[in-house]
Structure formats: structure tokens, C-alpha cells
Amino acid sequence: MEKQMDLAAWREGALAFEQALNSVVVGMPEQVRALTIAIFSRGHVLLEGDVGVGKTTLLRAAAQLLGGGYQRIEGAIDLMPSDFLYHAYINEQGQAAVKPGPLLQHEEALSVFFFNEINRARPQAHALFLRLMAERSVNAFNREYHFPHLTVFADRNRLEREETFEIPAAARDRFLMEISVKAPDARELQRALMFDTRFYDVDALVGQLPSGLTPYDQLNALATQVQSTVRAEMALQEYAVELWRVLKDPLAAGISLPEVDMSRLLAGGASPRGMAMLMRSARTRAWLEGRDYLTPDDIRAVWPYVVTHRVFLSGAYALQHERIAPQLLQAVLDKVSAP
């Protein structure tokens, strides 16, 4: 029989955790409670923004704070699979030589890694990457490699199109969340970014933070405690079961949005895996919340980071994916009434 966990002083690690990546970057609470949900709900997180809004900085941040290994790679058109798995090189005898690759140098203790600007790499790239989200394995030098407590961040410059490739719905389905950074609006926090010297030094800023402040060797058995005392009444049930139907068919549903023929609205999305994932995070949730119930307030909170980049539209409406979809799942919240 597994141990039990003290689930109360976890969740006070796990805000102590929140308080921490608030800490090196301003004006995103809202940001970082998804990502702590998403990392202590074990889902991968792909972050989404213009140039220079913090991403890079708040995932260093996660990993410093969750210790064990970390990798990270650059996307590049040139990207291959071969690049995360080994090295050649000429060594000091001038012969021809191989080591680990960034993936691999760590082994079972790789906590966090981290692709930068993903949609640069080739498709050959995304297709590792998608096993190694989905099964948390690859195959190198005649053996699997597994990494059971692995975390994939990954980000997305989504200002540049040109030698970039779209990440395939197959990979997009696998990270748990999607979240978009932006810079603050607000005035203080605004001159906070341009002229407090410690936001000039992402090293320096990332470095203070606690290595290992949350055992990223412990998460697994937590979240699956967790995941299996925060209960859902039966009412809760069929309101997310609701949701779903109607995301599935909005038309049905007499869901109309300006300017849209619902009727070729869709092309796909709300899986199965999708919406069992949205309730993985809304448990998630209500635990931080320090409830062990769920409420339909924990699913609206995780709705549109869970469920935004699993709608997939049909034709011309993909291209304005970005306005459309918020639409919809807004659309579709306000259409089924909570219990």
C-alpha cells in the first residue's frame, strides 16, 4: 500500500511554489496559476506570445524551482531527431566520436524539458516530440530511455511565419495546457519591467529562486492522490458532460456567432482524452482552492487553457482561430446553465 501524502502542507508547498514564479515575473497571475496547475496536474505546457513577454524567463523559473535535470533545445529549421539523442565530434585521439544528446544526458532524472520556439523545427522534430510527450520514452543506442517524472515546456514565436512550421494537432492535443503571455497593461508594472535593474538579469533573477523547492521526483504520486480524493458530485458531472456535448455540436445547441456558418464551423476536437484532462486540471484546481470537491467555478477557471487549442476549425475560420475560438468555448459557458 502506497503511503499517503499530507496533502495540506503539499498544497502550501504548491502556493509556495505559485508565490515563486510571481516573484521573478509581473503582471501574470493568472498565467502562472495555470502553469502550477498544469505542472502539478503532471500535463505538458506550450506558452504562446510576442517576443520578450517573460516566457522563456517563467518557465527557467519552474524548472529551477522543481530541481532534478534540465535540458533545453532551439528550434531551428535544421532541427533533426538526432539532435536530441546524441552528439558527434572529433575527440582529442581525432577520431570520430559520440555522446548523450541533450534529451538523453540525464537519463531518469530529466525533469524539465524545455523547447524553445518549437514551431522553427521540421515536422521529423515535432514527430520525436510527440512520443517523447506521450509516453515519456525514446529509443537511442540500442535501449529505451525512460523519464518518468519528465515535464515538457515548450514555446511559440508567433510573430514570424517565415521557416516556421505549425505544430501538428497530434502534438498540440498533447500538452495539457496552452497558455498566451502578454506584457502587462498596467502603468506601474509597465516602468517596474523598464526600470527596476533585478528584471535586467534573467540569470541572476531565475538563480535566487530555490532549487528543488517542489521535489519534481514526488509529483506523480501526488497528483495521483490527489486526483483521486477531489470528488465530483453527480450534478458537477453532468454539467461537464454537458459542456462537452455542446462544444462537440454548437450548432445543435443553437450556439450562433457573428459572421460564422456554424454548420462548417468544425473540424474537429473536444477528444475524450481532451476533456478528461480538463477535469484532471479542474481537480487540480479545487485542491489548490483547498477543497476536495469540485465546483463548476474550478472547470471555468481551466476551460480556455485546456480546451482553446483542441477546437479545430474547418477552411478560412482556422486562419482566424485565435478570435473564433475564445468565442466559441465563451459562447458555449454561457449557454449551459450551472448546477
Ligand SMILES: Nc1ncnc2c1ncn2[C@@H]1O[C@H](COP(=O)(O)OP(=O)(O)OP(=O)(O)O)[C@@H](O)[C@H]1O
Contents of the next structure:
Amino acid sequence: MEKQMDLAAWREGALAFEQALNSVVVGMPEQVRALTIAIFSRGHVLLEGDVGVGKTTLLRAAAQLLGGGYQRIEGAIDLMPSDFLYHAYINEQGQAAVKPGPLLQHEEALSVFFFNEINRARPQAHALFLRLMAERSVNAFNREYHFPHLTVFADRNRLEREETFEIPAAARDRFLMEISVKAPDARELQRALMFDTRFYDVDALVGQLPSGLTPYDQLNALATQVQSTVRAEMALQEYAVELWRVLKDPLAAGISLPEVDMSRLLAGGASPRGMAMLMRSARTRAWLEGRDYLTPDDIRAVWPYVVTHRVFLSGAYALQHERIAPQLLQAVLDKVSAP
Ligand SMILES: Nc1ncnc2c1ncn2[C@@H]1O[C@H](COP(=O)(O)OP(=O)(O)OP(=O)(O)O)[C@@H](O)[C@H]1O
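Please supply the coordinates for the form predicted together with the named molecule, as a counterpart to the form predicted alone shown previously.
Complete assembly follows, chain above in first position.
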């Protein structure tokens, strides 16, 4: 039988993890909450936002707290799938040699792989990545490498999105969440970011966090137990299914959005995988809130983070995804009455 974990003690640990993140990134408690839910749901995370708003800091802080092997790779137009797996070089004897690349250096101890600026890489590089996210394994040097504890973090900056590659739909669908990060509006926080020298040096900022506060190699067992413990009553299940149905066909549900032809809006709705991920995240949120049953609020809280990047808009609407998708998602929540 699987070892039973003490869910109440682990909840305290998860809240300490969240608090530690909030101690190094300022002004983004909601994003930190979402990231915490994603990590304790064992999901991969895509961060999106302007440049220099703390995305890398947040992800590196999470990696530090998880412990285990950490690697990162920079998205670049000439990045090849093989760059993840090995480096070819000329050794001291002048002969060609290869060394394990970023993915293979830690083997099973790899806990966080960070794909910086994922949208600068070509789709070829995404293919390997897709398998890595879906199966947590890759083939190299005639064998299979497994990364059972791996969480993939990726970020893409918003400013250059037009000049770079869109992440293929299949790859996006494998991220549990897409989290948007913005610079804080509050004057005090802006002042802190400008004048508090703590925020000038990311290495020092992140280095002060306790490494391995949340042991990465126990998250699989924990998440399995959280998922099987949090109950969903029938009325709640019906509510969740109704959200999905309305999202798939908002026109039939009577939803209209300004300046949008609803009959031509959607190229694809949320996938079953996406909806399963929604419930996974909602259960983790319920556990963090100290409950062993789901409420509509759990679903509503994770809804934008889990669903926005899974809604595919057609034609010209695709270019306005950033404006229209959140409106659509909110309209769906407004339409379906909670039990
Ligand atoms: N909200 C924030 N909290 C803490 N530090 C921040 C915040 N926003 C910016 N910083 C500081 O600004 C600098 C840049 O942050 P970071 O590298 O994390 O940004 P980024 O969003 O990843 O940028 P890019 O997209 O250019 O990689 C760091 O020194 C970081 O500490």
C-alpha cells in the first residue's frame, strides 16, 4: 500500500512555500497562489508578461524551494532538439566528443526545467518538449530517460510575441496553467522595486530561500493523495460539466460579446484533458483552503489560469485572443449558476 501522507502537515508546508515566494516577488499574490496550485497539482506552467516584471525571479524562487536538479535553456531561433540532449565539442586531444546536455545531467533528480523565452524557439524544438511534458521522458543515446519528478516552467514575453513563433496548440494544452504577470500598480510596491536594493540581484534574492523547503520528490505521492481525498458532489460535478458545455458552444447558451460574431468565434474549445486539469487544480485549491470537498469557488478561482490558453479563436479573432478570451471566460462563469 502507498504511504499515507499527513495532508494537514503538508498543507502547512504548501502555505509556507507560497509565503516564501511572496517574500521575494512583490505585488503578485494571485499569481503566486496559482503557481502554488500548479506545483502541488504536478502541472507544468507557462508564464507570460512584459519584460522585467519578475517572471524569471518567480520561477527561480520556486525551483530553489523545491530543491533537486535545476536546468534552464534559452529559446533561440537556432535552438535544435539535440541542444536539450547533448553538447558536441572538440576535446583536448582534438577529437569530437559529446557531453550530456541540460536535460540529461541530473537524470531522475531533475525537478525543474526552465525554458526561457519559449516563443523564440522554432516548432521543431517544441516537438521534443511536448513529449517531455506529456510523458516526462525522452530518448537519447539509445535509451529512455525518465524524469518522474519534473516540472516544466516556460516563459514568454509579450512584447515580442508578434515577431516570434506561436506555441503550437498541442504544446500549450500540456501546460496546466498559463499565468500572466504584470508590474504592480500600487505606488508603495513600485517604490520598493525601484529603491530596495534587495530586488537588484536575483541570485542573492533567490539564494536566501531555503533550498528544498518543499521536497520535490514527494510531490507525486502527495498530489495523488490530495486528488483522491477531495470529493466532488453531484451538483458540483453538474456545475463543472455545464461550464464546459457553455464554453464549447457559447452561442447556443445565449452569450454575446461586443463586436464579436459569436458564430465564427471559436476554432476549438477546451479539450477533455483541459477540463480534467481544471478539476485537478480546483481540488488542490480546495485542499489549500483546508477543505476535503470542492466548491464552485474552487473552480472559479482556477478557471482563468487553466482555461484561457486552451480556448482557440478562429481567423482574425485569434489575434485578439488576449482581449476576447478573458471576456468569453467571464461570460461563461456569469451564465452558469452555481449550485
Ligand atoms: N514583482 C517583482 N518582485 C520582485 N522583483 C522584481 C519584480 N519585478 C521585477 N523585479 C526585479 O527586476 C529584475 C528583473 O526581473 P526578472 O528577470 O525576474 O524579469 P522577467 O520578467 O523574467 O524579465 P524578462 O522577460 O526580460 O526575462 C530582477 O532584479 C527582479 O528582482
